[in-house]
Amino acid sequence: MRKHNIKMKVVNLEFQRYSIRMTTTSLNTWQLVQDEVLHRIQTGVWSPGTLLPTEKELAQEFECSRATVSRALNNLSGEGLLDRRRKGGTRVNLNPVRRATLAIPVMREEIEGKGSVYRAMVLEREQRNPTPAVRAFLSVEADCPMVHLRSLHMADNQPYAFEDRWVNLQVVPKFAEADLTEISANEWLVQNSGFSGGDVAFYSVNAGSQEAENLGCREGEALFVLERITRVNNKPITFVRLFYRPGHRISTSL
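Atomic model of the given sequence only [the form predicted alone]:
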């Protein structure tokens, strides 16, 4: 029994030496500093509400610059794990925000990824000024030239999603002449117009006559709607609503 206890103490001592060696090694990139801070939060070394050492103290411990520490802490703060306050220090959030990353693929890739054959149909296309509702959504002028497009995305020749889209020709003037016989507006914009940000909303609506006709469902049935605005340098590129057939679901992971 004594031999067993002595052996365990030696193992624990070696573990402590290893831990000390790891945390005193120079962490010269903000990603490494972030990983170490995250590890301490996840293992309970820094529990919810704990006040972290100052940036200066962490920089000395990790043998890196304060700027490196600051970037790592700011990133974790942006993810909802830390609460940073000027003159109040940095604390582990009492109720950390759990964030999910949602991938929004090109519609063709989404459908083909499910093993189905993709096809897109342009139902209506016209160049016109935006409606008052679209102007409000995009914060554009009444005379802003736009293309209004209604399309149907098919999977194995069955309706998959009905699309109602507006494209700002002040930002992507080439879209006025875009050939959408081979690719959808969604894919054309991905290939020809980069974006720097946007907004996404999810909600449900009851199918109106137009949605019911295009999606092959009954009027009044609940539809899943994805609404998206994309921008470049704060200028709106496109505003789109996608109405999916009844029963559609989107999943992601934490």
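Condition change, the form predicted alone to the form predicted together with the DNA:
Here we give the lone chain, stripped of any partners or molecules.
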């Protein structure tokens, strides 16, 4: 996309948003194309359901290569704004399913990132077989050796999150001797075992007596819960529930 000597329509649109462009310093062609397409969608030039010109046509209009147009459109498609299919062309999604990307950091970084001092303490640690509920969740055998941990994550010496974790010793037997005074179970596992996938869920529960006691809140208070199953090679390696203190929220931008 040449910055000068360009079609009238594009010049106008670029000019309208020049103040924005000046600040964001987006000089890349694919970003300019993406912004321009986004702008046309937002202003209704291409309303929901509209069939966009082909990549080749857009490449001609913007005077850039098809690959560059493709990158821009694929980005918008990844954000849920466009629906692209071979032969069918590219359309503006009727109901743009926005996808929110949440970062799930290590607890230490989450807390230190807020400027607080991180500290963790292991409250309870036992080696045992899984409870029936845990067994069902992880689909492991009844006699599978596991470590059950309860820990507390502190921010500035205030309870921040209560952790209830099961670790599968069949997959990571060395965890039985892991020293968790320096690093947390999560950090140990990240550094000492692979990682291939898992599931995350968020939900909300009323605090039980155990959570209330450890988090220093009333029983029954609504707690935000992050639940995660981590697998390596399709074998469940750990199952963890993180009960955040009341008022915790996770947020992101669209």
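Everything numeric in this text was worked out from a predicted model, so none of it was measured. Throughout, rigid core stands for the largest set of C-alpha atoms superposing within 1.5 Å between the two forms. Residue numbers count along the first chain shown, from 1.
- After superposition on the rigid core, displacement of the C-alpha of residue 82 between these two forms amounts to 2 Å or more.
- After superposition on the rigid core, displacement of the C-alpha of residue 45 between these two forms amounts to 2 Å or more.
- Core-superposed comparison between these two forms: the CA of residue 71 exceeds or equals a 2 Å shift.
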